[in-house]
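Below sits a lone chain in structure tokens, taken as the form predicted on its own.
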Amino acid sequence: MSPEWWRNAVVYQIYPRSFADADGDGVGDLPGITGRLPALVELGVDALWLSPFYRSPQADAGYDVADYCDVDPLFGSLADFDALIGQAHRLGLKVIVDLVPNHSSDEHPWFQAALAAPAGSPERARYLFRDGVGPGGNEPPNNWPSVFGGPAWTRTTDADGSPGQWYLHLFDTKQPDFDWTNPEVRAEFLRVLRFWLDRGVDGFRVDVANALIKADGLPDVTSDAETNMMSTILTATSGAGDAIVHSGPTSPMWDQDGVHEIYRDWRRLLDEYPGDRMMVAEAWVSPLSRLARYVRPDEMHQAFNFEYLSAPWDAAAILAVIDSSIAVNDSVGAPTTWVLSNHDVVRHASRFGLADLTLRPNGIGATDDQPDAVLGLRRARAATLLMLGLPGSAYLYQGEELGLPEHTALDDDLRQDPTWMRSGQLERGRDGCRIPLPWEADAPGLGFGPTGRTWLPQPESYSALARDRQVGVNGSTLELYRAALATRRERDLGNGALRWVPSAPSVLTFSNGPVTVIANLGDGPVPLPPGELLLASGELVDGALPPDTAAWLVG
């Protein structure tokens, strides 16, 4: 890796409740992760990112934080965290933790104090409390909707039982937004950052990084374009801060210029620590030129490239987003951070199998149009080989190295994502990509834990994809990932430079240092460029690259 490890790192996202369960309660935990770290070393990643494990009532799977400096007993203890990070560092793995600064849980002590305090009090000033409008203040202060569905405001009840003020929550009612114009909020999060930096974390993934600052006066959404954009948010892939577009010149709640002052403060703090501590922004911001502002030299180090994740399986579309991504990031001296799946979107092994590749459904249910599993996996393997051949950093989501699909037949009665209920059961939400991992095909619960319990049921397809069924098996998705990651490191592709090679319209071909990457997104086989074949995502046909297949060559 380069001296700044994050510039070319491959980071593996761990969703703690679904990775590995050590105590047998059916929910993954920190000791479970620690016990499985050797598998990540064998895979060949450089770092791991832990989704929230903080003390929380779990209304939104831990993205509703009640204590930012403690571990929820569901996942273990601070001692368990210290053991995990110590073991990870001994194994050569960096550790990134999630930070959720836009909102807390409604059970956070600050919010409980705010509810107990009167309007205009210092306690309420830490959040966005406002009087209602209309007769008796019976209407919300503005017309903003929640990303999870319904209004973004909830009314409180005063101590005497009368209706009180309203508070803002861009997500669930149990996730009140902080007021980041308040110096006390800013000071508190600097304290939180120091707490985890002092425990040795190597970086932070910053949740909904583009939402901390709201437009002055909290104005209504008024323009047709903005109204349409908000409608898109409610019907497209959403998450803990994740919507298809969280920006725009008239967006009063997304991508306000004031967020950058916050991240400059944080960057100064991180730079006080040794070891190239880093931050990566989760910011669904468009256009890419706006996203690049988050990774200027004195702000964050990385920002997830969601335009790349959102690109359809189309050569022209992918080429355009790669070119524009590299150009805007180069302009500020930052690496591009590639990603295809995470805990908030339909897994790409299923997404690429949909008949309509322009769709980005917020979950898939048993009565929805089903993806073609074989086609989806073939395209996913090709897309991954294409991504890992690009210069910059890349993020992998747990289980994608096994080729796991979305659980598209999950019983709706078992769904826990707040999107399902707040959307009036119109959006199935993100549970289908959060299913507990299959480690051992013949073990109860597919080896997820010692008792066979799993907090969500695993689909039948996971048995054949269990890790122990793929280790050492030529052609398996796991072995493809291991080979690609080893070759990527050996050939230093993360620190390379991309040069396009002329190809047919449906084919993407580029060189990165000594390696040539080719991906066939067309309908027929194409000849391979000159060179020795290093890797292919699928079998060649008479020496040619078949459709929906990618390859690496050298020489």
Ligand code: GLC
Contents of the next structure:
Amino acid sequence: MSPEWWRNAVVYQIYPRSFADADGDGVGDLPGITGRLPALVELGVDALWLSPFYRSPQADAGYDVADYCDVDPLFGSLADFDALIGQAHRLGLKVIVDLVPNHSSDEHPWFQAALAAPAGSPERARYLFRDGVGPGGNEPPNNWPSVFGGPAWTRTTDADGSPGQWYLHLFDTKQPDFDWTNPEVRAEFLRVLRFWLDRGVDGFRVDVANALIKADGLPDVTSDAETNMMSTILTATSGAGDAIVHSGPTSPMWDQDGVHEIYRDWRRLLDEYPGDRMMVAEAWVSPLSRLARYVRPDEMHQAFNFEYLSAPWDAAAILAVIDSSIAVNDSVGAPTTWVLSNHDVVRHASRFGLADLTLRPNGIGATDDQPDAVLGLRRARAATLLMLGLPGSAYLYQGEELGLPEHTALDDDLRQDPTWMRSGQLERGRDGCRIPLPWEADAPGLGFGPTGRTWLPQPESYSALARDRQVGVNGSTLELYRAALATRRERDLGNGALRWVPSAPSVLTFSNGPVTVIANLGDGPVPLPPGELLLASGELVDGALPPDTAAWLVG
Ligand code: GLC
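Switch over from the form predicted on its own to the form predicted together with the named molecule, please.
Starting with the chain above, the whole complex follows.
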């Protein structure tokens, strides 16, 4: 019997507002995606993950959902969704949708009802409303900070105009957290899951899966690392993952044991459906052994491997994270996943070009130190070739197949990520990795849509990287991805097993079945291992592998 599809799948993340625009308003939409599906088949991915397209005031680009069972008119309609998934399935692509269960939008009917209802009412009990402390209840109920900056509490105003209770939002003010101890909330999300499963989705990416349950009594955070939570989720330092502390006994809001019961319920529901439906956890949890708890046999199927994403361009660090990832996932029978970029982090073609690789900034602005674009792309191509040679499942973020850099000089006035304002303009935020894709170099808006409008401006560098400039061009990043994905499929690398081959300290070499993967992270050229060269991320020099280059060989 062949393994479940998700065990070895390469999943391509679509950020709908920036993928392709069919109606010309400058914001990508579902028909835009449907129209471009053939490009994804040509690329050779197995599945798509769509970031949220639900009804939403877009306070956090759709991660603030006002109706979980409808499409926002900005992106189209439910009929457009049905057309998209129908076409994707005909083309052999699986479709995963984003589920945002930790919080809704403040414009969700439940939250509006809660605001209109008195303290202590069943309407308020679906969220986390509390009285303030201190004289007049003027202080927030505890000291929790919001991930986006500022306090995690906002005070409401009662009908008579007087200050009322406070509500919890781990993210933006417009993203109130649900109270997951309330059975009504649990029942509602089972309904939402069924709604999309009945519509044929193949799985769910579960947003902040480690946050749904908070410690009893909502106690203050005590550790500096957590009080300074801005540094945890979006600006985590790289390396050993030391700053990623969304877990552990000291954290009252992250990685509480109670979350697992929720995923067991969901797993039972998914198992009722035919066809290997799956869930993948977005959980910035450290260490990996805590993350593995989300993918035990009766819980989720996968979890994003952010420790891999956070590893610096350093052979020892990458080797260590690969080994521990495989070990902890093996211990629970889950496939290991790999990821280098997504809509929350600086694109890896820019990250790897930063002078200080131990930093992972939350966005880069025009006045910040700029990455070395040539070095960054060179390393990014090598890093991708290394990643796609690993057994397990890999996640790609739209545009990385074009080698797109971060927009590092975006006008600050155009920034839309709530992080920018909430951090008092200290953190640039994530707009720079969310720029509309360049499809055609000579078309207005680089072919993003029919009118040339784009909700954020594209940097000049995107023109030369437009897809039509890369198709069929030997050595282009797009052709490198296509060749790697085709070979990965042909050789079944996703189902393979990794065996390290002894190498110099700055070189990583492993075999996966018949294929040998080598990456040179050092300063000088290294000889290739024996075998026929299948692919290289850059040109060889006198038959040797130059620095910041990876290759695949066979035989
Ligand atoms: C996740 C999403 C991020 C969003 C946050 C709040 O981390 O990936 O984009 O802002 O959750 O929903």
